[in-house]
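In the block that follows, a single chain appears as C-alpha cells, in the form predicted on its own.
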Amino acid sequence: MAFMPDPSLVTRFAPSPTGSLHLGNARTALFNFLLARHAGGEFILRIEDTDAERSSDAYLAALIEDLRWLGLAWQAGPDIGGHAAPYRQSERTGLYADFQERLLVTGAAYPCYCTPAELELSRRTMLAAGKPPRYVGTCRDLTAAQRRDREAHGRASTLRFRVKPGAEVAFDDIVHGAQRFATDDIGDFIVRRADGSAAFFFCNAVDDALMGVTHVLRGADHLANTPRQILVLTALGLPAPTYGHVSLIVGDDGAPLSKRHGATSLAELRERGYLAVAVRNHLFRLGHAPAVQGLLDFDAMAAAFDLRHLGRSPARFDLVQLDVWQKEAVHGLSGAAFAQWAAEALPAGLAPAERESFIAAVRPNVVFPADVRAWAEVVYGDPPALPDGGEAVVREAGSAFFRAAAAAAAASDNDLAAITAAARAASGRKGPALYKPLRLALTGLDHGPELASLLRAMPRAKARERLIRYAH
C-alpha cells in the first residue's frame, strides 16, 4: 500500500506504563511517527493505564523521557493535551461506561456471572475435546429473574460482547493483506471486567475511533485482537482504523528477544551510551526494508518510510549491526556534540585545551563513552601493564633506546618525531621495531589511536615516566 501526503492521516502509539520501554514498542512508536510525518498528518501518544496495579506515574515519566530521547514528537498526548483529551485511559472511565451501557441497552452485550474457576474448568474441557477454548455462552440468554438471582447471591458480573454466530469478520491488513475470521472461533468476549475496568479490546478500539485515528501499526501479536475490535466498533457505529500488524522482533538466534540477546529496552541502550540516531536507524530497518542506505536523519527516514516495505517475517535484532550504526553516528558528531556525549567519561578538571587535545586524539577509536573512559586511563592514569609478550618486545629494544626516548620526550614536549629520532639514533631501529616498543611502553597496548596525537594529549611528566622505567 503506497500512501501520499494526507494531513487527515492520524496515527498513535498507545503503550502501558507498566515497565521500561522495550525495543519492540519503541519500533512501533517510530513506525507510527514516521507514517504520520511522511503524510504530514498527526501522531498521538495515548497511555493505556487501566491496569492500576501495574501502572505507575514513574513508568509514565520514564516512557515519555525515552520517547523524547528517541526524537519522537507527538501533536497530542498526556503531557500536552489535545482535541480529544484526556489521553490517559484511567481518566476516561466515565466515557467507557457510557459506551458499555449503550451495548447493554441494545443487547450487543450482556452480564456474565461465571467465576474464574468455572471458566477455567470450561476451558480445560474444551481443550481436552480438541476444541479451541472460547466462552460457551453460559450467561448469554439468562432471563432477568436468573440475573437477579445471581446478583442476590453476591455474584459479580463482567460484561460480555455478544458475538453473532455463523458470521465472518473481514478486513485488509496493511502488512498481511486480506484477513477473514469466523465469529464461531471468536466467542463472546469481555468488554468490562468484574472490577468495572474496561478491557483492552474495548477501550483501545473506542479511543482510536474517538481520537480520529486512521491508521494503526502494531505488533503481529495483536492481529487476533482486531476482529473483536471491529465487532465492537461496528456495534457502536464508530469507524475502524486501517490496521497493519508488523513483524515481531527476535534475537539473532530466532528466539523472542530477551536479556540473553543483550539490551532489550531503550533505557539500557541509553545507559550504555548509544546515540538516538543510531538506535533509530537500526529500528527503522527491523521489519522494514527501505530503498535507501546509510545513516539517515529524520527527514530522510520519513521520506523513505514505505508501507509496502513492511515485512511479515520476524525481524532479527542484531547488536553487531546496531554497533555499526553507533560507530557511524559517533564519528558524525560535531566536536561540541561529541564532548557533550562523552562528558561523564572525561577526566574531571581538564583545561579546555587539554580536553580538546584528548578528544582529538581518541575520537577515531571511540564508539561508546566507556571507550573514552578507557583511553583517559591510558593517557592520564598510572603506568600501564604490558600485555602477554609485551615485556619481551620492550626489553629487546634495550635501555639505551628508552633513555634516549625519555630525554627527547622531556625536551620536546612529547613530540613523536623528536622521540623516534632519538630512539632511532640510539638503537638503529626503524619501522615496527621502532614504533611498537614505544607504543607498548607509553600505552600498554600494541594498537590504538595515532601515537603522535596521544602524546600531544598526554602530560609531559607521564610520557617521560613511562619511558624511563624501561631505561635500566
Contents of the next structure:
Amino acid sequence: MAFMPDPSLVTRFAPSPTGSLHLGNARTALFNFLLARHAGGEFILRIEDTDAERSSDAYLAALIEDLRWLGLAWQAGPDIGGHAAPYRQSERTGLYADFQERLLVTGAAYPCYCTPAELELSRRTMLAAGKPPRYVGTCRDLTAAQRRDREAHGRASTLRFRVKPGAEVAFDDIVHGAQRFATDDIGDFIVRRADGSAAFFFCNAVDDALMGVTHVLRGADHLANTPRQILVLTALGLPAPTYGHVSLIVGDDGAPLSKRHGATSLAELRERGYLAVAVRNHLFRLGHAPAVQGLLDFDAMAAAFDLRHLGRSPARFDLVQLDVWQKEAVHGLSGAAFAQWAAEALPAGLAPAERESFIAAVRPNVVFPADVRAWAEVVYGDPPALPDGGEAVVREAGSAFFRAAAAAAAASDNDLAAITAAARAASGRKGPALYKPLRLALTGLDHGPELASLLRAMPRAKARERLIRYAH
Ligand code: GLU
Ligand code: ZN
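To complete the pair, please output the form predicted in complex with glutamic acid (GLU); the form predicted on its own was given just before.
Shown next: the complete complex, the earlier chain at its head.
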C-alpha cells in the first residue's frame, strides 16, 4: 500500500475482556490503529463481552488503561461513544435479536434443542470414529409440529446457522492470499446461545458490518473462523470486511509465547519500566517488516505501516531486541521526561539538587527503573561489598593511599581531581592502578558511571566512610 489517504477506511480492535492484554492482542490493536492512521480513516474499539461469565468490568478498565498506555487512541469506543454505539456487545442484544429473527424466518438458521450432554456424546462418538467433530444435524429438519412439541416440553434452544452442503466459501486474505473452504467441512454453528446471548461468529461479523469496518487485522488463529462469518454476512445481505490474519507471536525458541519467555502481557512490561515507545517499536516489527529502520514515533510508524509487509511466518517476540529499543528510547528522553520516569525508583526525601546530581551521574547507565534503584543503593546505601578479587586490589593500593584519598575527599567536597592528586602523591600510582582501587572502594564495582559525577552525587559522609575503611 503506497500511501493512499482513504477516510472511508475503518478498522477496529475487538478484544474480549477476559484477562490482561496479551502481547499478541496488543500488536493486533497497534496494527489496526496504524492502518487507520495511515489512511486517515477511523479506528474503533469494540468490546466483545457476550460471554458474561468470563468478562468483567475490571478487565475492561485494565484493557483501556493498557491501550492508552501504549499510546493508542480510538475515534469510537465504549468510553467515548460514536455513531454506531453502543460498543459493548453485551449492550447490543436487542440489535442482534433483529438479525437473528431474520435468519430464522428465512430459514438460514433454525432452533436446536440438543442438550449439552447430547452434543458432547455426539462429539465423542465422532472423535472415536476418527472424524472431525461436527454438529450432526439432529434439529436441522424438524417440522413445525416437532418444534412445538419440544418447546411444549420446555426444552431450551440455541439458534443454529444452516450451512449449505456442497458449496465453497472463497475470500482473499491480505496476508494469506486466496482462500477456499468447502462448506462440507463446516458444521452448522450456533449464532445464539441457550441463554440468549449472541455467539462469537455471529456478533463479531454483524458488528463489523454495522460499524462500517472495512479492514480486519487479527490473529492467524481466526483464519478458519472467517468462512463462517462470511456465511452469516451473506445470509443477511451485509458486506464482509477485508480480512488479514497476521502471524502468531512466538518466543525466541519458536514455541507459542508463554510465561517462560519472560513476559506475555503488556502490563508486565509496563510494570518493569519499559517505555511505551520501545514496546511499540518491537510490536511494530512482529509479523510486519517495515522498510524503515530505527526507533520510530507514531507519525513515522503510521507512514511506514504497509499491508504488503505483513508476513506469514510466526513472529518472534524477543526481550533482547526489546531491550535494544528500550535503551534507545530511554536515551532519547528529555531531561524532564527521564526524571519523571525514574521518579518512583528514586529514594524518598532527596533534595532537588541531590536528585539532579544523582540523575546526571547515573542516567547514562540506566535502562530500567531497577537500574535507578541499584545505583541509588550504590550512592546512598551501606558501604558496598567488593567483588571477587576486589579486596586484593584495594589492599594492594595500601592504607596510605586511602588515608590521603579520604582526607582529600573531605577537604575538596568530593572532587575527583583533588582525590586522585592526593592518592597519587601518597602512592606514586597512576592510570588504572590509581582509579580502580578508588572505584572499587567507593562503589563496590569495577564499572559504572563516570566516577567524578558519582562522587558529586554521593553524600560526603558516605564517600569518606567508604574510603576510610581501607585506611588502616
Ligand atoms: N474477540 C475476538 C478475540 O479477542 C476478536 C477477534 C477478531 O478480531 O475478530 O479474539
Ligand atoms: Zn440440535
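Nothing here was measured: the structure is a model prediction, and the numbers come from that model. Residue numbers count along the first chain shown, from 1. Basically, rigid core = biggest C-alpha set you can superpose within 1.5 Å across the two forms.
With the core held fixed, Arg150 shows a CA shift of 2 Å or greater between these two forms. Once the cores line up, the CA of Pro116 ends up 2 angstroms or more apart between these two forms.
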